[in-house]
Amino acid sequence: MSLTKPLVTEALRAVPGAAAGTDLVSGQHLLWVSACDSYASIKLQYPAPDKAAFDAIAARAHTAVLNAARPLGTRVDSFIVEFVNEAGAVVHTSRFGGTTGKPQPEAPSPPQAGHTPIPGLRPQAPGLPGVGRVIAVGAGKGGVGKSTVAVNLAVGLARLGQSVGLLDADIYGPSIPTMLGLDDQEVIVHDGLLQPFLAHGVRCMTMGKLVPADKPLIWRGPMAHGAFKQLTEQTRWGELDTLVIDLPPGTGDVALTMAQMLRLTGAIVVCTPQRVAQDDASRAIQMFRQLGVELLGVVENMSTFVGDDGKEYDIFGRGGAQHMAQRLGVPFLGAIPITMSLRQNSDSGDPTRNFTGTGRAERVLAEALAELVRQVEAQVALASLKHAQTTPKLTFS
């Protein structure tokens, strides 16, 4: 029998809470549980004065899970306890391997079953130090050009002089290595952290460069959670004005993990004009709302096809995503056409050319992408004001 969330949750009722007569569950200290095969991970919000106290609570939780699992013949090969503060930032982590009762705070054991950490990496400090704004780019379904929008948004922001990072969180189908032309770049680990690749003015990290190109990642949800966590926290991003995250399509595990781990500035939903794409995009919008993530807006991708002569064709029914955004009360960030050059530049790994083309269709594309960047910047500014994340600066001269 494998570990399950109900088994772990019920076991934690045996661990006393901070208030008299409560336990970790009834005292509302338990925020999150993940369990798969013989691996389990929990997140607690528990008042403790120091690391030793955190480790003591984690050890009690580990013992309780072992006691619950043993009569069922269930193995507990890895048990991880993360303690978070009121803002949701991880302040301490305790790790237990096998049946040992001693915490191993620095052990690089896998956070979830099936996910093998990259050798030589060490956990980075909680949060993403030095990273300013975090923008997620998602979609309700695959094939709508979400990665295309994420890549060109990142390159467009970099062309404005920003320091930009791009995290390819599409664990199962990473497109960034091709779209940014990373074939000749090698993975570098320095001082226990991944060094981001640099291409077209953007620092990026992707699972596509950490596993063989032809290897399918046949992972359950918890494994994708572990991979996202490692890519995010164990990359040396440095000082970034903006980090763009290219999410997998749909409303699954990675999006939930991201919302739990990171303080997002906002999310962008990509949609094509067709009704079937709108239906799925609406679900993605509702997901972000339920997670409390600010909606920066909707992008209508493949809005039209623009031929080399500049003539436009409404292949998919132009304006559908814009009408959906209006109906749902979400800002509309712009319409991106599909052109021959966009496909060519994406396949050849040269997105910068999307902003510098001189042909008729290329000029239409460049203007659409520039407008997208302007609209995103405007919505980010509004979101920052709304959440009081910015303060006025006075310059004396």
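Positions refer to the first chain, counted from 1. Note that the rigid core is defined as the largest set of C-alphas that superpose within 1.5 Å between two forms. Computed from a predicted structure; not experimentally measured. What changes on going to the form predicted in complex with adenosine-5'-diphosphate:
Comparing the forms between these two forms on their rigid core, the Cα displacement of Arg13 reaches 2 Å or more. Core-superposed comparison between these two forms: CA of Arg60 displaced by 2 Å or more. Taking 2 Å as the criterion, Ala370 does not count as shifted between these two forms: its C-alpha moves by less than this amount when the rigid core is aligned.
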The other form holds:
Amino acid sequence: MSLTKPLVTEALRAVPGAAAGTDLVSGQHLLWVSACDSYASIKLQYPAPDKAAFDAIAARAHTAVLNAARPLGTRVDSFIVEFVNEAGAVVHTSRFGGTTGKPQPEAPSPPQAGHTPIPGLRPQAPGLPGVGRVIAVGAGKGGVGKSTVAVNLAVGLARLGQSVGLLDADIYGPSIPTMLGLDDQEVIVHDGLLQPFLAHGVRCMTMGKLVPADKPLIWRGPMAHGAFKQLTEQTRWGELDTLVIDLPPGTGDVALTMAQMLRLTGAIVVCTPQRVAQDDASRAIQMFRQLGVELLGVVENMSTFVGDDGKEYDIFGRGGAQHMAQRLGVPFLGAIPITMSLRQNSDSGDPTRNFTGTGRAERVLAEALAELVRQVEAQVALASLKHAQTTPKLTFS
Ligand code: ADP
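With the form predicted alone in hand, show me what the form predicted in complex with adenosine-5'-diphosphate looks like.
Whole complex next, starting from this chain.
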């Protein structure tokens, strides 16, 4: 059984509130709860004099949730408590992993400053207070696995302990609700802002949950601009180490809006090995170059097919995207094989399984995804050193 909002909420009734005779729920300290699988996140408004006092109340909340979850055999792999002030700004965050019961250390941050940047990285994306790095994932055309890469990158970074957001900016065909299994989660608006969905350790916002699934999403340029802006700015992301943006395929309005609005850490281009896919991907690479966005690299998806017996078959011609990356002078971030389990886990909204499978093909996949995450981290560090504080400039030719 996975964690649920009612389970977490009920558990928090065991934690005393600030006023005598109250608890976190009856004392109206609890503003928001999100729970999925073994991850939960809550938002509290609670008067406390210092960080130690915040951590102490968060630890009591964590213990209460562990106590409620244990008899049901439910795991609590991640528990995040955000304390907000009356204006809704996050003033402190306590994070708990697994069963240790101790908050994970947080780098020092001034009160209400929002996010503490990872050392050496860009401090903040303009327009998104509290968000550290912004990584866009694009592709020359649809169906090459762009959303798959965006989801697994986000989940992979979250599994490393980062606080990660995923913005599904593929407003024409949002697939993140399916891939993260958001069907049962409801849209919550609090104080005029959308609360991100929490799934697999990732905070996510998507147009797919704001419009009916069967409604065609037809956006003219200015509407696409507005939709992107709204999803980005009107979501209460909180403090994020990394925001991953899943762009629509091709070279359109959303990428332009994004480059104007945000200081990006860099972009990733996903490509399959075939020649026709490479041609489209190189157009996407040119687009990012024209927008002045750093290219973190190319990912070759569907590189080979790995059968359940562990044998590899180069259906689409392994290495094609890698050669294209070399030709265009863009880093190569790695290859992801075609595997049954990746497709199945995407369809069932369970990307965590991509990192934990034990079959032969699954282990190849898990290693490929771990390597991708490592390569992206390495390129992000390089990009930050190279281009500290550079704002993208729009140039047209
Ligand atoms: P895009 O975002 O480029 O349109 P998606 O990420 O939605 O593409 O992927 C399209 C389909 O292909 C999805 O059903 C996805 O599960 C599947 N898919 C993507 N990459 C792989 C892979 N490496 N192995 C198996 N299936 C994959």
